[in-house]
Structure formats: structure tokens, C-alpha cells
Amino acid sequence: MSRASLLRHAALVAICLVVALPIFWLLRTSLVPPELSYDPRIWPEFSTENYRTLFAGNGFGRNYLNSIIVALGSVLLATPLAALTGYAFARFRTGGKAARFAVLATQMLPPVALALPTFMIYRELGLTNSLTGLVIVYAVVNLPFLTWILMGFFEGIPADLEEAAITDGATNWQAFLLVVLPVARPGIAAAVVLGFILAWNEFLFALILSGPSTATVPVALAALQTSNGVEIGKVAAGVALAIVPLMVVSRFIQKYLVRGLSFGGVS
């Protein structure tokens, strides 16, 4: 091997060892007894302690629901508005460029502009600390990235796929849902896991619009940090948790964005 080649493998080894260090250091946080945290050595004791009394003390295990049933709930709500509008975009060119400029626009607004008028009409409708209010409001946020989303993967497809089918005797609908949902499936199976993680991750309106008995992970996180300090070992076991889903649907969406590459061909 050349000189080269080893120091090309070296500074790969080096940059693997910097961005796996910080997980590692998390993990090893939350397997050491709470007293030794913040003890510099690299593993001193084992312990289970911090995620046993986080979810005895601290009913992390709700919380982990709360999260799972609001993101699920947001992206099986807001996929099948962000297909149809996707679609119309991109085929039927539905409202023009202004439309799709709207569409844009409200992902330039910064949650905290619409933190205290969501708060004020959740409260009149009485949709505070529920569920389902949670999951209106994620779906509501996130449609529109998915929106666009999905109108690339949209565009990608080939007209004449529908043209074929309409020809055929298909109506407009038959040909979306039996020739174009099936083809764009990779891009919908990438939408779903991308709004699943941003549902995941949200933290403003979950503290805003949620409670002790709906909070979600994010929130039950941030209430670790007491007048006594940050529990450290409790917030490193939570994050810990929390990471799972989103390093299992990063590995689902990998095959599937590859997958979404082969969009387009017509023989």
C-alpha cells in the first residue's frame, strides 16, 4: 500500500473517530452510575441505574409513546394531502408559480411567529394537552416540505406512464393511484421517513401545546434540567433512546432514496 493510499485510510480512520466519539461518550454517560458522570475516565463502572429510575421516576416510557403515536399520526395525516398537492403541482401546475411560491413562503416563518396563535386557538377549541391536537399541529408544519417534497419525485416520473394508462380507458384518478402512487413509491416510503424524523425532533410546539400526561420526548428531556442542575446521566440514557428510531428510519431511507434514483425510465 502507498504512502498515499495509508494516509488517505488514516484521516478516514480519524474522521470515523471524531464524529463517533460524541455517541460513544453518550452512551458511555448513561451506563455509569449517576455520581461519576462527569468522571474523566473512559468507562469506570457499569450501571443501569440512570434508565431504570428514568423510566420509574420520570415516566420516560409515556413520553416515548406520546412521541411515537404524535409522529406516526402526523406523517399518516399529512402524506396523503402532501401526494395530492405534490401532484397537482407538478402535473397540473395547479395556482401557477405563486402557488407554489406560497407553499415555500411558510417554511420561511419561524415556528416561535406561530407558536402564540396556534396556543390561542388550540385553547379555544380545546385541543391543549392532547394528542391529537399535537398531531394536527405537526402535520399542519410539516405538509408543506413534504409538499415539495414530493413534487420532485413527481416531476421525475414520466408523463407518458399516464398517458399510456389514460388511453387505455383510466380516468385521471385510477392513473394517479394505480400508475403513479406505485411508481413513486420510493419517494413517498423517503417523505414519510423525513416528516416522521421532524415530527420526532420538535420541541417548540410540544412545550407549548402539550402536558405532563402528553409530553413528548423532546419536552421530557428539557424538564431533566432542575435546580439542582442538569441530570446528566438521565438526559445522556434519554437521548440514547430517543436516537433509536431515527438511526432505524435513516437506514430505511437510504434504500429508498437510491431506490428513488431510477425514476423515469421509459423504454
The other form holds:
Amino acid sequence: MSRASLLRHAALVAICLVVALPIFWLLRTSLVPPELSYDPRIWPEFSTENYRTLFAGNGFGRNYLNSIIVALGSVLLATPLAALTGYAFARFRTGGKAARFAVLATQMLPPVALALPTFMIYRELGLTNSLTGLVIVYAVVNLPFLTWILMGFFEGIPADLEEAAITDGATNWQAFLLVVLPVARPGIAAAVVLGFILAWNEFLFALILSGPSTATVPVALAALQTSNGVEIGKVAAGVALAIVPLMVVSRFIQKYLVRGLSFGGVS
Amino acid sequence: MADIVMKGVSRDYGHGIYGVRDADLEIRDGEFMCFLGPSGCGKSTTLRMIAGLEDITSGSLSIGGRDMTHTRPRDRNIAVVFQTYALYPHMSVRDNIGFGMKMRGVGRRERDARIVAAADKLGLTKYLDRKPAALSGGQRQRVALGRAMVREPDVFLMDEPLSNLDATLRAEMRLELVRLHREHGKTTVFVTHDQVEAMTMGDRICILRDGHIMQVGRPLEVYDNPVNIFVARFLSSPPMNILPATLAEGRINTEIASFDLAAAQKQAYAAARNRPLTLGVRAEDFYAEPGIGRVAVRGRLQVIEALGAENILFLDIEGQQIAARVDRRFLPETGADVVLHLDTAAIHLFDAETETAFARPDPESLRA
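One more: the block was the form predicted on its own; return the form predicted together with its partner chain.
Now the complete complex, all chains and molecules, led by this one.
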């Protein structure tokens, strides 16, 4: 190996360590007995106690399931709507530029400005402390963002394709479903992943709108900061588990995600 | 029967901007019509209006005698071949070709039979299960053609379909398109900015500029009798030479030469007397040798393009830039003084202000 290449690899190793170290320490903290959480030794003793008490004592399984339901549900609800809205903005003069930016309006407010009115409305509707309520609010809050991602994507698809389909005898709907959507698959995959991640990590709405039986992972983790101090071992275990679906999802869909975020087009 | 009749058709984009304005055009059943013009002249817009992909804001359009002004594209029974081919990237060649039939509810068995027949005709049989990305430009072009053909539409609309191909392939496809047209005999509208394509392929050509139709006619008719300077220059390469000129006492006077008109020309150009004129001479109407009715012009050779079959000379004659197409054996040195002979029977005269042509007598009758 030449000197230059050696240096380059050394730099890369250093960067990898910076990224990997916190994750390593997270795993380490979660897999030692709780009383050794702050022990300076690298790995004094192996124990799954944190995980066991997290599930048995804190009912983390329930939270985990809630998060999966809410994140999947909201993304399944929001993505088709975002695809239709984004397509309308990209292809037709729907509301002009003004409407494109108007849909972003909710993203420009601090989330708490939306959370409190939502709480009032939900109380009237009886949607507080319900997973349905969270699914709806996440879908609504993520819709503008997903719309913009998909809009960019649809704009990158040549209009010729739909025109070819339409002159071939397809209706506008058929052209959209049979030609545009399949071509936009990488973009849709990107939108699904990002929507899932946003919903998975969301804290504020979940905190205000959920109750004991509907708390999601972020809310459950926050609850581990008790009056008796932070139960850091359980937090570490919870965070380690919270990362898993994101790793799986991004790994599974990585090739789409990269193409989806960088190209935005076909051809 | 699938003639196309446009009456006063306009595409108004608002704010006084028109894609096409007041276009009147009749395309006959089975005709191969070429729309020719520079980019932005409205040729593609006109084609798209016939296809129904662009709204007609005023005027009327009928295809095969039925009013189609506001009919949806799918109900017009037309097929469009796009410049980009617009193949569906996620479908195999087979599915691309079969898509239109599927949309129109053609049964699976018949669909397959027609796909195979079209693929056979276009030499695509081996590629039926490939995706478009795995095809060369020429093969993609053929798939696009196949997709249009299998539908058996009343009208073919082609929007610069050859412009993404290299020169050899383009010449090949030109012949093939003409052959296919002769076979199916369907009305075809072909948009191009290439005058060679228009001249060689069209039964008739329609020349557009700034959203207006300038002239419609058979290629050679238009070439011989362009209605204005724009058409005259656009239809040939190098473009027709134009020079300021006057006509007095039966004599044309220009910077490069003065000569007497023949009797038939004097009569034809009676209206042109004592007005500012523009003289038009095509590059091929200069000759290396003198002859009857030819007048000598002398100039300095600036550039010579030896094309093999012929030479294009670019001369400076009395401050005027002149292009001449001469025999391949005439090969003067760059910078040399050159004498050429202008065929006075072949000239064109235009009004210098309106740029419109004065009808000219047939050059052949003058030579007789």
C-alpha cells in the first residue's frame, strides 16, 4: 500500500470510528447490568437485564407495536395522497405556484403551534389516546413533505410518456397508474422510507395526543427519565431497538433511495 | 378516409402569445405531409393539436370528415411517434408494442399475433423480451414505429422521429418510413426541421414560420417557386443567395452583375419595375463554365467545401457573400480570383419590402 493510500485509509478509519463509537457505546450500555451503565470499562459484564425489564416492567412491546402501526399506517395513508397531489402539481396548472407553496405552510410553523389545536379538536372528536388519531395526524403532517418529494420526481418524468399512453388509448387514470407510477417507483420508495422515518421518530404529537396504551417508542423512552433519575440502561436498550427497523428499511430499499433522492428521473 | 382539415386553427397561450395562428390546411387521405420550419415555428404545436395533446383555442379540426376540434386524443384513432420515442421504460418491447391494443381491449391472442407480425416487419423479433434500455437508438426508434403501426390508426403523426439518430441510420430510416407509408397508405404528418427529410419524404410540404403557414405544395414546386425569401432560403443548403437589386428598362442591376432579362421575364416581372428588389440565386445556378443565358461574375474565393460529389464555394463578390455549388472537378485555390457564370433564367425576384416573390416564368421555357 502506498503512503497516500495508507493516509487515506487512516482518515477513513477515524471517520468510521467517530460514527460508530456512539452506536457501539449504546449497545454496550444496553447489554451490561444497569448498575454498571456508567462504568468506564469497555465491557465489564454481559447482561440482557435492561431488555428484559424494559419489556416486562415497562411494557415496551406495546410501544413498539404502536410505533410500527402508526408509522406504517400513516405512510400507507399519506403516500397515495401525496402521489396524487404531487402529480397534479407537476403536470397540471393546479393552483399555480401559490398552491405549491401553500401546502408547505404547515411545515413553516413550529410544530407545537399545530399540536395544541389538534389536541383540542381531537378531544372533541374522541381521537385522543387512539392510534387512529396518531395515524391521521402523522399522515397530515407528512403530506406536504412527501408531496414535494414526489412532485420533483414526477417533474423528472418526460411528459411524452403519458402523452404516448394517452394517444395509445389510455385514460388519464390509466396513464398515471400503468405508466407514471411504475416509472416513479424509486421516488415512491424514497417517499415511503422518509415518511416512515419521520413518523417513527416523531415525539411532540405523540406526547400530546397519545395515552398510556397508545404511547409510541419515543414517548416511552422519554418516560424513562423519571424522578429517580434517567434509567440509562433501559434507554440504551430502547434506542438500540428503535434503530432496528430504520436499518432494515433503509438497507432493503437503499438502491431505490439513492436513485430516488439523486436522480429524480428516468431515461 | 382520413383527410385532415384545419380551418382557422389557433393556439393562443394568452398575453398575445400564439403557438400557431389562423392555420388553414388540408391534408389529403393517404398523403405524406411534412411540416418544415425552424425551431419555434409552430410545427410541433400544429402536430400536437392534430393529436389532441394541445388545445385548439379557436378554429376547427376534422379528421376523416368528423369534427375532432375538442375530441380526446384516445378517441381520434391517431398514433404519435415522439422525438424521444417515449417508450415505457418498465415494459418489455412486446408490452410496449401491445400497450395500445391492450388499452383498446384487443384480445390476447390477436394482440400477440399482431405484435409478432409488426416485430417481424421491423426486424425486432429477437428483442421482444428486452426492455427499451437494452436497445440501441435505432432499435428504440423501430419499437416506437411498431407501437404506432400495430394499432392500425387512421393517421400517423411523427414529431421529428429521426432527429436522435446518427446520419447513416437517419438516411436508412428515411427510406424505410417512405416504404412503410407506401405499404400502409395511411395519412401521415411528419414534423422536421431538416429540409432534406422534407424534400425527400413528403408528398407535399408545409413550411411554417412564427406560427404562420408560409407555403404548402409539392416539394419541387415549392423549391422552384418559393412564395417569399424565408421559404426560398430555408429550403436549400446552402441557403439561396440574396442581393439588393433594381429592375429598369428590362435590365437587372446588382452589385455583382447586371444583365438583360429575356422577353418572358420582362413580361412576368412588369410589376417589379422601379422598386427596391431582392434578387435570389440558388447556389446551384452558378456554373464554372460560360453558356447561353449565363453572365460572368468575378470574386475572391474565401472558403471551399469539397464534399466529394460537388464543391461548395463561398465567395466575396463586390462585398457580397455568395455561395455556389459547382462540379467536383472545379477546385480553385482559397484566396484565388474566381469567375463563375450565373444562369439568368433561373433567378428569383422578391419585393425588398414585403419579401414576397414575383411569380417567375419557368426557366426551362426560357432556355428553349
